[in-house]
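We begin with a single chain expressed as structure tokens, specifically the form predicted on its own.
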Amino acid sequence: MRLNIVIGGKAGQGINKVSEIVSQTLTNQGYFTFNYRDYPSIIRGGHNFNILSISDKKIESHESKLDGIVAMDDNTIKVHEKALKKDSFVIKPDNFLEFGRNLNVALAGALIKILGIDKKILIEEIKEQLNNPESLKAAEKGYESQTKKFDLKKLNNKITILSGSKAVTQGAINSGIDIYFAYPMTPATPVLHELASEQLKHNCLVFQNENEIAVANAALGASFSGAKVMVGTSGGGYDLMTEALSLQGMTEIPLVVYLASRAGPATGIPTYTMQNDLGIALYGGHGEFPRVVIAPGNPIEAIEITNHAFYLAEKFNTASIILSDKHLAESEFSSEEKPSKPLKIKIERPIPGEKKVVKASSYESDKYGYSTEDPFLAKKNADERIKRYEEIKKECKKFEMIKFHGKKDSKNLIIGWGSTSGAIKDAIQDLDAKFLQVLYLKPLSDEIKEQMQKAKKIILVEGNVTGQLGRLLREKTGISIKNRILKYDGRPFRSDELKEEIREVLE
């Protein structure tokens, strides 16, 4: 069973609350949900919508065909009615306008009735989330206005809902983060907000600097003093940070960077999604120095990978970059899985003010920390920096650098990374294909080349223009992937459409 329902209206009308009420109600009933958010870069007006996907099995994507529309304005119906399946439903706002700001609650009640869930369960959820007479009245009237279309009986699944942003926040807290520096930039900003709301509870500091240059440099100063530090930004902000990132490479001060990609160069499409910052994550900054680049595909992986990033940064005095995007950061995933037990992050490096003098400089230095231009020392230091890659790679083998999904013995190999993994996993369920999900992009697993050599047909799936993972794999393996499915319109893959694209290549 799978349903896809669009919930739409103007910015400021509260469509996210409809999704929240319905998603939580369904989760309590044992159903899996995936909630995709689509909105333009405006505060009021325009057309915002969520696509809420519902299933009795785990899902991590939405589809293009709709089973229903929940409309907070007439424009939502005009925009989406062509995507409706036969025997679909439409809930219009006309009968609930009297409820004003509780219009969204009435619509949530109407949708709960259509799904066939008992009214008592709806009322309990409204009391839990809102608990005021107006909201309860709106929910009840919305419920009574509809007739049951589906019969979603309670399932025995224990499910939690989490966004990628909340997951990165949890991973940082699990790692004992001391300070988070950031300047607001969509889609990285939700982590700033989430951590700010948790700082008193978890005894950490969240600080908004005046710009991204200040963010990165302040972070290095705080880390130098012994704090566990993370910074967050999107592509444009990361550009500004790269000089400080090179400073990290020379000083070897541990740093964790959360990089949430947006669509296009410059401002691009600021509230939409693409996987186009892999290149700058891998190579951004001047000079050559080690770094780690890891890309989770869902919130459970994001919790674990954020913890790994702190661990590796501290163990190897390097920069660990967590690569995400708007689709992962702001979509809401449901899951029965629990993240693995977090690693304890120990600070074992010399800290200023303790036993001895500690020096860090942007200059090449000798073993005493004094600046040098000696060619022998310059070469020796460069060799030692690059040699650390092998040490990092050896350590990373303790983790899942890659994952396999689908038919494990298939000769058809799909390769992808990050937020596209959810749509790929859902798309290949009935296909003769194996999905190799790359989590560690730097360092890269040696097993990838082995799998590519054994495959009969390879398909690259990415959310960017040039196939940046494909370019990395060609560089590291010598194998060029000719079959590529690329999406770069700012919207994520929809699993039913992706399934047909993959099927065409396999045929």
The other form holds:
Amino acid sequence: MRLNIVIGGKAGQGINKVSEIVSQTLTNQGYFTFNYRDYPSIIRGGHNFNILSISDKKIESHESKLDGIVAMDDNTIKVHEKALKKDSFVIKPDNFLEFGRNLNVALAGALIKILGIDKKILIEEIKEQLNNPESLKAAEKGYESQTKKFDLKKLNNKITILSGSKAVTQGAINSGIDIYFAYPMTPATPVLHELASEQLKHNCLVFQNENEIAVANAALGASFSGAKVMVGTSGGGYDLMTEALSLQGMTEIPLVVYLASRAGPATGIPTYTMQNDLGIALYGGHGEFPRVVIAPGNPIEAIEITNHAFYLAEKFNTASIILSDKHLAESEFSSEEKPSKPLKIKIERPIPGEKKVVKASSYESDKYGYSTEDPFLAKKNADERIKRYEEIKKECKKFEMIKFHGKKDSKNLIIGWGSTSGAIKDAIQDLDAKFLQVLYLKPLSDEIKEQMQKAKKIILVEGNVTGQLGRLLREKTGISIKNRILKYDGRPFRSDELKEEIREVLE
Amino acid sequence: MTQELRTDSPVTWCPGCPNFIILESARKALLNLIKQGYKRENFAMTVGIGCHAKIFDYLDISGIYGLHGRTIPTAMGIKIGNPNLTVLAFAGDGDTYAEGIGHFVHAGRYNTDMTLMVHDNQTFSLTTGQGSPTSQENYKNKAEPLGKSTPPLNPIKLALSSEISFIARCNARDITHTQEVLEKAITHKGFSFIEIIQDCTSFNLDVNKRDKDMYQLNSPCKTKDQALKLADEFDYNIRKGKIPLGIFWQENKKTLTEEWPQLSNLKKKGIGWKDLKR
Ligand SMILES: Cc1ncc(C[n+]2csc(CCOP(=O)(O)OP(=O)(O)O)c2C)c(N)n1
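Starting from the form predicted on its own above, please write out the structure of the form predicted together with its partner chain.
Up next: the whole complex, starting with the chain shown before.
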């Protein structure tokens, strides 16, 4: 069973509340949901919509064909009716305009009825989330206005809803984060907001500096003093941070970087998604120095990977980059899984304030931290930096650097990473294909090459123009992937469309 | 850790460079503060990139030899990472007023309890003498053979309008006065800024040797207007008028540590984040 419902309106009308009420109700009923959020960079007006996908089995994507429209304005219907399936429904705002600000609550009530869920359950949920007489009345009126179309009986799944941003926040808190430095930039901003609201509860600090250059340099300063530090940004801000990233490589002061991509170069399409920043994550910053780049595909992985990032940064005095994007950061996923127990992060390096003088230098330096231009030391230091990378590689083998999904014995190998993983997993449900999800992009698992060599057909699926993972794999394995499904219009893959594209290549 | 805060690193400044004297003033100020109870292991420094920055290798305290222009945010980070540290930032005029001027303007707003010393030799020395924001107009250099076309920036005025809570100027050659002002800057609660007028023995020689025009203020100004007027006496441009030295401005403002309960808590407990129990 799978439904896709669009909930749309103008920015500021509160469409997210509809998704929230309905998703939470469905979660309590044991249904899996995936909520895709599509909004332009507009504060009021325009057209915002969510696609709420509902299933009795685990899903991590939305589809292109719609079972229904919940419209807060007429424009929503105009934009989306082309995508409606034959036997679909439309809930129009017209009958509920009297509820004013509670229009969204009325529409949520109407949708709950269509899905065939008991009124008692709706009322409980509204009490839980809003608890005021106007909202309750709106929900009830909405409910009563519709006739039941589906019959979503209670299931026995224990599900929680989480966005990628909330997951990164959780992972940072699990790791005992002390300070988060950031400058607002979509789609990294939700982590700034989440952590800021949690800071007093968890006794950590969230600091907004004057720009990303200050963010990255202050972060190195604070980490040098012995704090567990993370910074967060999107592509443009990351560009500004890269000189400091290079300073990290030289000084070996641990640093965790949360990089959430948006679409396109420069300002691009700021509130939309693309996987176009793998290149800068891997190579940003001058000179040659080790680093870790990890890309979670869903919130559970994001919780775990954020913890790995802190662990590896501290253990190897390196920079760990958590690579996400708008689609993972702002979509709401549901899951029955629990993240694994977080690793403890211990600071064992010398820090100022203790008896010994600690010097960290931007220059090539000797063992006391004093600048040197000595060719012998220059080479020795460079060799040690590379050796450290080998140690990182060894340690990473303890983690799941890659994952397999789909038919484990299939000769058709799909390769992808990050937020695209969800759509791939859902797309290959009944295809003869195995999906290799790359979580660790640096270091890269040696097993990938073996898998590529064994496969009969390889398909690369990525959300960018040039196939950045494909390029990395060619560099590391010598194998270039001919079949590529690339999407770069700022919108994530929809699993039903992706399924057809994969099927075409397989045939 | 050596008793005298010196290191074995070979000094590579040009012979006669006033950076030697700034190093001595700093060393003496720190030693004196240590005598008065400051913990030597709690001192931490940052430097930018430039001739001034080499002081990092010659002063035996902890710190980060950072990036060009980023002295201030790096130092702020060290302080936020452990509010019990006494943090000093050494920077050049290129560092502070060109590459990193944004950080300087914001420093007053944050009022981090730290001290910034700008070695202002009115040129980019390490990169062989190009014009800096404080170089005089018409300064001929290799990058601007026709002469620098813009008037110099007045750092004291900029500091005053940026609401920096401690603003002073010193003469690099005057060890006693620089040491004294530096001690006051370090003990000041909030962001302290010392603009140190420094001759360069290799580049922009035209602005050197102004000692006879310099005079010392008796006390900080009572009003911003007075301070701004005093700041105008020396415009970093023409070789006339007087150059006031000493503390132009000092006021009590809430510090960054005091603004944040999390940091005040660490300060009260006398610990950094590393030793915080959750
Ligand atoms: C990002 C960056 N740009 C340029 C440089 C080259 N550079 C090194 S020092 C310097 C200027 C130094 O001038 P100043 O800060 O006044 O220090 P001084 O050498 O005069 O003490 C420059 C431009 C650099 N290191 N980093």
